[in-house]
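First comes one chain, alone, set out as structure tokens in the form predicted on its own.
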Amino acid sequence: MSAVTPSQHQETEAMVAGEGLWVKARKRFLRHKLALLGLVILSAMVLLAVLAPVIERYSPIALDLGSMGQAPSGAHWLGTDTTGRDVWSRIVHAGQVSLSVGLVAVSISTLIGIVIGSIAGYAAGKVDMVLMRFTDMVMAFPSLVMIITIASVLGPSIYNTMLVIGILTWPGIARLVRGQFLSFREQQFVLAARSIGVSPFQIMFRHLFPNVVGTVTVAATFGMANAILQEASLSFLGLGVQAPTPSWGNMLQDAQSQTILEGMPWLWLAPGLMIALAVLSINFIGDGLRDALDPRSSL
């Protein structure tokens, strides 16, 4: 039988030592009862949209002149429009719209701040003045206005408006990663992964990055809770997603004349509703994951 080496047997520790940390903190998830509760919320919205062309009533663009702004009833369980859509159907379709919008979205924005962030971090000197320097001249415009702006410039659409919110929201987990690449690049275990010839890219992304996954983890939680706050506001200006298309935030463009907001308050009051327990659901899983992952947490 071989005998194991000194260098197995560390790797064998930091093999059950990582293990043990993220069991750790998978019990202390299942013990925040808000994160729970954001988590099953989410879920059931998630499984709504997936199943909205199983679990729709009606087209949710098809007009029915003859049904316009009809109460909830049987017929049409959340009512319908001016122009007799259903509002069910279009709140299921939405959710498919508006959630995308919010993880591709966020999803653009964290590879750009990992990216960013990593390489500020670990090279530092002049390059991390120049990269962060760039980080606080898109930082210094208010995000919602500068979004606005390009979004009327490239025109009203899912895509851009996916990619708008994605390259302007990135900074700040940038900056997120940078100050932990610092504050891990002269640890020793990255002293000796250079000193034996490993090359700056495999430091950063297999070395250091496995220490910012939990960090960047829920900072892109409650990016795309923000996401899905400034796709609701693009497209209750008229420039996010367009009709027919539904989306949370045009459906509550649609509601906003006072005759509708005093005598059918069930076109907006449903689209509200998911875009605000949407970004609580999300914003409790956010938080739930910030305690899980926090190794001082009491939880």
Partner chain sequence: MNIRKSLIVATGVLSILTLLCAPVTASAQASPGSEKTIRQAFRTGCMAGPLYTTCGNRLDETVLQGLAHVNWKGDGVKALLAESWSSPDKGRTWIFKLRKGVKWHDGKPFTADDVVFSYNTYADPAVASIIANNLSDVKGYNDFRSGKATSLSGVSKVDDATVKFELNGPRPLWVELKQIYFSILPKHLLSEVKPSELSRSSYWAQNRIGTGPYKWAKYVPDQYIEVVRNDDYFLGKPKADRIIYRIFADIPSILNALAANEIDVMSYEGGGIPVSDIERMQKVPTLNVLPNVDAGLPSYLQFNFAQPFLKDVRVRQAMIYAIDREKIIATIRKGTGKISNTMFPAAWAQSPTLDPYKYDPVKAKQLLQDAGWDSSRKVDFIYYYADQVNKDTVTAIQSYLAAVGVNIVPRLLNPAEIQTVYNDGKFEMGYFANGQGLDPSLGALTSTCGAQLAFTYCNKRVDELYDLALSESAREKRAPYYQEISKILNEEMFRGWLWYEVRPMAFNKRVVGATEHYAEMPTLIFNLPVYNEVEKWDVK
Given for the second form:
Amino acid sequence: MSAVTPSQHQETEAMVAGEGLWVKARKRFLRHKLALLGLVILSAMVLLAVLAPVIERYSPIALDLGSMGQAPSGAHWLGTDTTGRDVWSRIVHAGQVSLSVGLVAVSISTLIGIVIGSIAGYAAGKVDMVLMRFTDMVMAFPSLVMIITIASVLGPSIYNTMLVIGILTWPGIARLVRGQFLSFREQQFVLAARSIGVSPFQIMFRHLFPNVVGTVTVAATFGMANAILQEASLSFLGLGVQAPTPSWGNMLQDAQSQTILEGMPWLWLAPGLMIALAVLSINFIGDGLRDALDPRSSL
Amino acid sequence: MITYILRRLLVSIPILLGITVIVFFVASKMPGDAVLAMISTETPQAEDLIKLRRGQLGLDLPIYVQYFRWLGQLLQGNLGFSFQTGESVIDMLAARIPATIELMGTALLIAIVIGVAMGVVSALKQYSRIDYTFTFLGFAGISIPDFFLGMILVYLFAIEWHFFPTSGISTAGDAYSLSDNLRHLVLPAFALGLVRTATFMRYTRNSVLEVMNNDYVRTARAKGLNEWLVITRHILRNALIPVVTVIGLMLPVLFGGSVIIEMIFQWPGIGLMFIGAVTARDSPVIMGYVLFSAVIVQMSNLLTDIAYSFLDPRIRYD
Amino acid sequence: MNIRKSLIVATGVLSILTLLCAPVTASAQASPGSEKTIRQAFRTGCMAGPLYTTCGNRLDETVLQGLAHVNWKGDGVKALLAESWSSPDKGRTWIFKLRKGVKWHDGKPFTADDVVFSYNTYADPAVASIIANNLSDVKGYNDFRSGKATSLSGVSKVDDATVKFELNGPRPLWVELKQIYFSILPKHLLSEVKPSELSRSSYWAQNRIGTGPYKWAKYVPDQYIEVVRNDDYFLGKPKADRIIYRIFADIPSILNALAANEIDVMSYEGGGIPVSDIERMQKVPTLNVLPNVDAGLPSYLQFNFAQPFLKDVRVRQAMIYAIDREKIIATIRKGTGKISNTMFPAAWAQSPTLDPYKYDPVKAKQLLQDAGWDSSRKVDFIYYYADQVNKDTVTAIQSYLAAVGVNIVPRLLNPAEIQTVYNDGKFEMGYFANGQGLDPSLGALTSTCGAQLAFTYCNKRVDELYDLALSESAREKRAPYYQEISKILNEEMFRGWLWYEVRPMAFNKRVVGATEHYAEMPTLIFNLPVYNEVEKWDVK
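Alternative state: the form predicted in complex with the partner chain, after the form predicted on its own:
Following is the full complex, with the preceding chain placed first.
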């Protein structure tokens, strides 16, 4: 994420003429101390995840029945699990899985949300009506419930987890984009563009879209935090990422046993903290981005 | 206004129908079916039995026929019978809805009371240490998975310290007593509610800050009104309006969360029933649950919109 | 509109609604505190009654009883509603003399009509009972099932206290192996219900009248079932006043409730104490823990013989040589269970000369090489036990097999998918367990030609031996046949034999009788009503 946020800034900067706006935004973001903290923590986590194959000390799936359930030590920084696998190596590999589930899921939902939202907002009228009722429908599914049902149909796997979370969490973004498009579509610059025969696609993409980039970025950031939590819940229910591939969610499943909760806290503290830290720092970043990009919105 | 409500209600009918169609077909695609799920894993079964049970439950019909049969029953006010136990789905829902409302209602109260209080204090002391602490705590709250919080609460308060029971809604077999019920309620309600206080806190804080900058508040202060009166009369009164609408947004999220919390605490509500039904491929029960929760979510959306228009006269529906 | 007031009202309404819902969730019922109550765990989804589920037996057997149920020691049957039985023709016809003076819980007398009605109900295709196929030996069963007859001709009333069963051939062990499945249902309450609607009858949840030591009192959905003492029970007045079966959806909650002194008796259907938790439970001062209860459950690698690459016996043997079973038992499984090398858990049915398949990865590699094993193959491997110990076990198996070049890809099945996989056979290998506790004859259901769980394995000699063993009733005459089968299944590695599992259990010390009862049970018996002598259990 750390690599993504700045580059998004640059892309959008190129699109918008008023450079000053973005300088201000960056300044506002940098003033937000918690957001900076979040950015630092998240960058560190991403770095750990990317470097997992280098910094792992043992294979994350190789077991060692001779050293099961060992407390953290020099040999195993975060101890070993119930089959003697090194928790540190699993945590960093799980980071790859959990963060990419979050990233891919939120990309899917953002893409769907933007497409549906901009079509509805630009076309307005009947198209809007139909698309928004469809959005209402998806929104009215209690998402976890639907996720459980769909996950049992598709069968549990990393890709299905990404897909399921992605296709059920777009309505928020669709509504945001549509709302903004609706409010902009009657404005002078759009009417002007339309009158000189600019194609609808160009109007949407060139003129309307840059106005919602900020809002969408903020929503997508919070969406990613949410997707990581959803992955954890799904894996907790056994419907998410499958063993032996580690994810923070399925590592937490261990804590269901009171014996482990009581006797081997390193097994659940580590993934639990990683989830909480990742989600927390993404939320902080989201908060900072909101202050920076979308100062008018109250939330 | 009335025509608006009526129109919204009319629109929600196709939405609900759409949801039932999608869920019905998705659920029918789950691997295995109710009959196979019922058969013990350790007993090999005769084929004729599976065929008989399927015939009896109507599972041998084409899926669209099954759906229209279900819809036909629904129009007669009947949600069908559980494949697993034969109980009427309406009775099953009716028996479990109070437990879910009790849990969700209490969790919502906890989230509102703690969230609003923290939000108000945060705003009044903006940029103070308390503000930062509360903001941090609030974010920490939404960052912890609720099931994880639930497990830790059970471990600490039920197993280690014996303050509260581990699970259930009341001591099984004992005569009902409110205090017994409430003791069982504490842990699941906090697990469900605490992680959602942050949302209320954020809304309250922003809203209070906005109101505080208004002229009438400044005027009131300038007139030398008692600070406490300014806060309660002028600030809170206006700031809490938008917070009411958050309740409506919260319901769908609470429905999802209560499924997991009910499972961890064996809370006999509809969420626990739903998880059991998914495992047993008990589609009439799955459908009953989905329909009920979709109706509630639709209603809460509508109520939120109506509340908006009441509270903020600038918004008009016609 | 005064906004502050409306806010207060809204909050008030929310609180009141919440509190109003509280009393509805459990209806009040007065109960004196001095009563002796046994609190037992019960699994969710097992409430449907003996016609429709086999996982509710621990509840069913205290309320409903059969003619004779399995003795809890598994060494025979205990006469319950029948006083005695005999066969004049070596097991082709059975005459049951019924116990006299037995009354249903509602006071109506129990008679031969109830027995005939019950067996007809179990066999009725319109009822579609899931244990009907255990009646396939009874004369007229097939005609009834196919619709050629409207009743089960092989069961008839001789007089009010005598019932005759006619079988298709001599079945000397029919009473011990088949009759035991069936609990007797009250004709006077159920004969009016349409067979196809029997499962929806309010009888099951509200008014389950039986003849057992406890009477149905109340069922609170997803919470508990309460049964109260039947003073007129024919084996004597029960000692405890009532039993509360508290319903749980998963094992961790049961363990928590046991540790917190909220329940007394463990259930074992659906799993006992996970072996990883035994130590913790042993530390709880209020509990008696039985860590080594034999589950009669061989765990094994299932081979799908329809897959050509598994047809080579060397491949199958190599896999067991490759796995250090002793190490897995000593570590992951905390020293519980014992190595198995064949199907039958009972020592009398095992050949004394079984090959022990000691851990030997070098030999495993050699065998695989001889068989031309392709180590780039990915083997689809299913399993369905989702608890930590079994998941760890699968992980260990995966790692041991990978070390000799067999790469399995584990796939966790939802319980509802298992039968689907059994039916269509779409898998290659798996980690399964299959209860064999009652009697070695159960093995015929899974290891004879054409049996579903044999997955196309077929050895005519095995089939023949099972038939021969069933024609005898004395254990010493049956033993040689089963020992030969055990040897064949060991040599041919019909399944990749791993170990016999334990199902550890825990009981609160305040209940007298439960611990003693299960301590004497040599092997747990699943999916069957067992005479559990619950009327003798007491509360301190």
